[in-house]
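The chain below stands alone and is given in structure tokens; this is the form predicted alone.
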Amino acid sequence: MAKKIDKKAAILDAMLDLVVKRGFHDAPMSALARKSGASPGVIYHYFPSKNDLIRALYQRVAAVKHRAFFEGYSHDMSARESLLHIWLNAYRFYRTHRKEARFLDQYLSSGYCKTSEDEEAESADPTVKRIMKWMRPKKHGGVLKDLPPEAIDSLTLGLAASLAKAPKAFSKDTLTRIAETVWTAIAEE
């Protein structure tokens, strides 16, 4: 059984590399077979179609991202502490998981993008539910200023992702100050 899991993982790893380097449309199954060492028949055994393969890769990358974002998170944290903690984790994820981040960028702007099934799975997670409750405007029971969701996203995770792409790494003190500034910018206190 371990051999099957290794082959499936090798296929997903190879597809991640191909998509990051060449994009979705220039990642043919023939190149995937060469890179993964799996025959097309084996690839199709695990993934009946390229869409199924890309979806499985998205689910794997999304799980890695979720674990990274919530590493060390505690339900005892206040909304402010949660945002600071998750923001710092997001920066670290985007800084250390560059292939996964690049894949997500491509995936989210592609025709393969999330389905309602993915969104339902995310919204069922109790931790995500709790955070999403806070991440509403104060007039709707949250802790945020009444800003468009796109602005909140840009000021929070978008900023963490952007800074992580910078050539130099920022110190933990600088990152903490930035995260605190983000909180001040978005929170209605």
Given for the second form:
4 protein chains.
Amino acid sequence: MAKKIDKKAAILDAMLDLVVKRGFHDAPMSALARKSGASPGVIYHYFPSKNDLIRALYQRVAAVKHRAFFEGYSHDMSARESLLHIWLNAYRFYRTHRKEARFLDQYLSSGYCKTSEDEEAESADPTVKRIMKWMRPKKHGGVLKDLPPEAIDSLTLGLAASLAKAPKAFSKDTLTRIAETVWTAIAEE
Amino acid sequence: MAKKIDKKAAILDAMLDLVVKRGFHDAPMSALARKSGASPGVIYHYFPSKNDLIRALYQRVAAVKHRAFFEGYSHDMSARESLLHIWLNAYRFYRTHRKEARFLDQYLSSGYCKTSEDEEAESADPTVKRIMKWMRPKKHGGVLKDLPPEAIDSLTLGLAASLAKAPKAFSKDTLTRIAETVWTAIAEE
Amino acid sequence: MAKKIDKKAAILDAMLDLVVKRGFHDAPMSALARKSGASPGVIYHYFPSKNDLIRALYQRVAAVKHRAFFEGYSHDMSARESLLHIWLNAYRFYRTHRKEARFLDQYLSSGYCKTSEDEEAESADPTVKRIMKWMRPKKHGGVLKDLPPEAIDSLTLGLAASLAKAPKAFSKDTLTRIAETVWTAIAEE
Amino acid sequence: MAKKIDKKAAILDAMLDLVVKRGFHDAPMSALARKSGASPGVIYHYFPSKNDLIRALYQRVAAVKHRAFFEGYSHDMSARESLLHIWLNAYRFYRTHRKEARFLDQYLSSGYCKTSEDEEAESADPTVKRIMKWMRPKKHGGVLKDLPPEAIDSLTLGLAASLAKAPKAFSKDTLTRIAETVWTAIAEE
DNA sequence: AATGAATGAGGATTCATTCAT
DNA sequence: TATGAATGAATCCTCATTCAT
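Could you switch over to the form predicted together with the DNA, since the one displayed so far is the form predicted alone?
Whole complex next, starting from this chain.
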């Protein structure tokens, strides 16, 4: 039964690699079989279809990302502390999971996911809910300037993702400085 | 001969639509033929292969985007004015060319382009060169805070692109306010 | 009108080249157009179809070959002289028309010609008829040993064709010696 | 696993038929699939491409031919006996394998084989090497007259192939007589 | 006569998926 | 569970041929 999990994981790993290296177009099941060491037959034993397999991969990656983002986060942090903490976590995740980052980019832009369930799952999480409470403009009960949510997202997590794509990693100091700059820019007062 | 251009354009238009609606995976030439009203044969008369066709589409889109970004820009603008101007142009472009925006996202994340020629062409432009001169940290001869280029890019054009993805358009006032917030955040002093 | 002939000839020349270089499979009209400098349209002005074009080419080649074989032949030669003369002509033709030789090989083995008219035309020639009279076993009124016609053909013209395929040309002396050896082998007495 | 071989063989058989009946041009994979009873998919499971399939067919045919030529041959035969034996074998092979003969003609003249590996394999065989030792002019250590190798080949195997193309088979007596005529013609003394 | 864009059936090949073993 | 041969529709692309100009 450990085997089961291993094989499933191996298949997902191989698909991750494949999609990152060659794109969703040009990621055939035959190549997946070769790469993963699983026969076409077993792949379909574990996943009902290619679509399901890819969605499963997305969910695995999303779960890992979610865990990484909130690692070490505690409810008694201030809004500022929370943001800085999560922001650094995000950078670290994107930096240490470059394949996953590239996969997410592609998955989200490719329209491979037709359903909107994906995000719903995310926003159902109580921790996320709590954070979202103050991660919004003051006039909506939060602590931030009056900026559209898209702007807030882009200026925080979007920035972390962009920075993680740089060829070299940034020092914690640099990152903290940047995070504080951002905080100043978006926080009210 | 006007027809020639028309047909080529029609094919590219149809491919843009197709990729945006269904993704690079699931954008077969047969569907393109149907959509564009061109026979499979002629498509290959105009483009040597599907790859070339997609690259040509990218180049067309990139050229339009480039023109849009610098529309109305003049060399006697101050750094601040330039940024605000281009930033608004970018937002407008992404807003009025949503298909193009989605295509670019997908093209760049899918690895459909293996060559790096694409960006090189962009940065060879003299206007871009001139702007890039001051769009960098003060210590490198620019007017900005000491931030990595990825951060600058994300905080400016990345933000514009994100905002453009919002369901509703923002008023010019809102946009200007956001742009100024950003300027304050990244400009030195 | 000289142009007409030139263009037709250019097309046939190009096809000869094409077939010899790439084979009947892989000799598309598009390549022919490129090579010959004629547009697809004109090719179809001169030849009703690809099949006809190839048959026309065959006929041109066959005619040239026929002329070459009987060049300098005169009716007052003895059987032995005739054979030697024609045999040397054949060798010379295959040697100086290597493309034509390769084309003939291919044309005849490929079944591109479904009709048997091709050979009929040849054997209708009065000169050929006269020669064929004594190029047969004595008991059928000829001057040769009792060998099947296939053997005679192979030992004479077949041999000439084979020799012509050698990398280097043979001297006239060598050829004459070989021809005499053959004559001795197949002539009665 | 016997099935595997069967299917591969069935595919090759069908291709042999196809090429012989319709030529290399006009031997589409679709027709092959129909004829062989294999789906397009499996054909590509067994052979990476049409080219490889045809080369494989050639190699199979060449191997059969090779075996047939040397059937019953023993090293203690005299040169004369060897030649006669192999010559008769050759005739028999071409006579009983007319499709194979036509295929070889076409394969070799069509330039479908670009590689020269094909012949190399043949001449690496030790039996062939041994025979080739005396199948050459006396002055090169053989037992034959001073004739170019092309001539020797044409006068022996070429002749056998030609005879086999005759509508009717020849009696063993006739063949032996012809073989002896040839031997006399090419052997020294 | 000449062009070359246009056609669309047909070519080789791939690929998600199934199924006998 | 696992295999990998088998399927056949769908893919990208070609090619003989036509036709408006």
